[in-house]
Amino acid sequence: MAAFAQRMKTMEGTAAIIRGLFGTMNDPGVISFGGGAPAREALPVDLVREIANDVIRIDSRGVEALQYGSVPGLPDLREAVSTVLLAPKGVTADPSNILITSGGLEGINLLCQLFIDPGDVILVESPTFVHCVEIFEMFQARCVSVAMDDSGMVPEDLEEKIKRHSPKMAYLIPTFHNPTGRTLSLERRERIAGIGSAHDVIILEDDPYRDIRYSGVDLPPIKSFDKTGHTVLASSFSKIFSPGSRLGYVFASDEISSKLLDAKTATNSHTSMLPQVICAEFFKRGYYPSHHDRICGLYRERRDVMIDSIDRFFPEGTERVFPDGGLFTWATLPCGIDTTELLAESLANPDVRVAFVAGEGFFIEGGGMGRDSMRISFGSVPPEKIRVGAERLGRLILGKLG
């Protein structure tokens, strides 16, 4: 057998990580806090269905569907984002300079093959979502943490690390963060911003929470304070119409637009004509804003009672975040618990059986940060089972503590 490439032992610790969290999603036995997945409710099954009738066609859409595309992807779903994501946001984005991809990750991917060289540092949050460090890894970057607190990315903490390490790029996910659930606030994201212009580094702004808030107030992404083109945004469709269509884009400068579309040409030609199809009519038919709202009441109603019986069923000393939009709170357990044991504890309990995902991996730096942490996703668990699932998993735990 031929030696398999070194980045594939880079990422080794996190490729493991990864195939954990989707371990038990699909086990009808296990109630998952654990995966990030929408509501089964959220997926528009008859939207889709209709638009699918009607656009697969000969007189239709059908053969510009099936055939091969232009490399940045469907002008009409490039506009759907420049006009009715990203314009409400504050961010005024040319449709030429969006792409296209196949989901959120391949725009980090991509991103990265633009700029990042073995040995390179990339600058994350502590804690950071772990499969863009999985990315970060295979291109055998040097990921190092930032500090984060309730109000997100410390600005003084990145400003610091840019001047000690000189990195190529900072990731951050400002918007209900995963694996916390925070919001990056107003004044750090123009602060943030002006960072990655005063000193050449690029800002990756993945946001692909962003249009699910359903309580505070909207803030602008970092984008809309960027005045060189240091900051690129990346998002997806996944979590406001489908992961399975595996749609994404990216919005940046002209300089870095032409060099993505090169990449981007190198890895795939084009993403999949079928789903920018039924995704851009799902736009054009003005069916995106009734279902916008139906999601967020869906996800508000599961934070709700997810928040409520944490605080009913954890022991006293819990915290956890209050996220105002996403899919996900961050709960920090008392007296040193590791949550790596208690998942493997639950799992094989047959009177518990609730997943989650453990704290640790979600921290770079290692030394056992995390480790008395849990990320508690709501969005794909009825509200029923989220009760449920919390009072066994909070019984387990009060044994724990005698």
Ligand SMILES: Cc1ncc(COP(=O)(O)O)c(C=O)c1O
Second form
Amino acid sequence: MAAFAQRMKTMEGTAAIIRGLFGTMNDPGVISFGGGAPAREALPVDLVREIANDVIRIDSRGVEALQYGSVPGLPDLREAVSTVLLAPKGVTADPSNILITSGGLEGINLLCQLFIDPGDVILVESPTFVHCVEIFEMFQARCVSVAMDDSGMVPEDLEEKIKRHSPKMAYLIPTFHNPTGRTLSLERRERIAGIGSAHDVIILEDDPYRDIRYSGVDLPPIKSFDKTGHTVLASSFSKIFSPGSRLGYVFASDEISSKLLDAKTATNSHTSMLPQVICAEFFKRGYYPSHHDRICGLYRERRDVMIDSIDRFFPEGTERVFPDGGLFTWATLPCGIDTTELLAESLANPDVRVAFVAGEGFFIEGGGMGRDSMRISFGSVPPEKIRVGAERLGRLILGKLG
Ligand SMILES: Cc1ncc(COP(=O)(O)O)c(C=O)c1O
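Since the one above is the form predicted on its own, can you give the form predicted in complex with the named molecule too?
And the full complex, kicking off with our chain again.
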């Protein structure tokens, strides 16, 4: 057997953590607050059925959907990103600077192709989204964590870590952060864009939850404050349309966009045309606004039930995040309860059987960080099940406190 490339060794640990974290999510006997998938009721199945039928019936659109496409992606879809998704958020984006990717993760991957050599440092939030750490490790980057508080990444610590580690890139999930549900404040958005420019560091703004806001006030992306092209906005259609379609996009400066086209060509030529055509039609036919209202209403109800249930059933002293959007909250339990042990007990106990993701795996620094915390995903669980699951889990936690 030929030797595997060194990069497969670098990412082994994180890949195993991810398998461990998400291994139990699909057991039908479990109420799962574990996965980050959208609700099945949030998938526009009827609309896609209608569009797909039409697309295949109309010869020119059918051929377009099944033929090779252009590297940057379907013009109508890039136009929809610019006018429907970015312009209302205060971002002026020429469609020629938008690349359609195969899911949000491909955008992250392509940016690593552009900027990361083995040994380069990437700064990440503490905690962060482990799938991206896996990508960074695939490129043999060294990840260094930056402190977070309730208002997101702490700019003073970002600057301090930039001075100490000379990173190529800082990776942030500024809106309804995965795993914590927190949102970076307006003031910090502007400061972080400025820090990227001042220190010549790429600010990789991964923002797939931004459009799932159901309370509070909309905040402009970090990219809207970028004056030098150092911020790159990567996002996804996974939470607002369909994750199985594997569609995402990157919006970047002229210089970065042109290199992204080279990397995309070398990777897979272009993103699959059939999902691009269907998704573009979904926007063109004007279906997005009402679909968006419907899914935000659905997630708002689930958020409210989850927060109410945590407050009601979890022990006093539990801290939790109240997210204004997205699919997650983050709870920290009192008395140092170990959530990895709690998860094992929950799954083994036939009267509980509730899954969540234990907090420890989201901290790259290890050392027990996040051991008393948990990511709780409410997006894909119907309200009545949320209440039952939280009550069962709360009872188990209270029992441990004696
Ligand atoms: C923070 C973050 N970035 C990227 C992604 C990946 O999105 P996609 O499914 O479009 O690849 C996710 C998905 O859960 C995510 O939570």
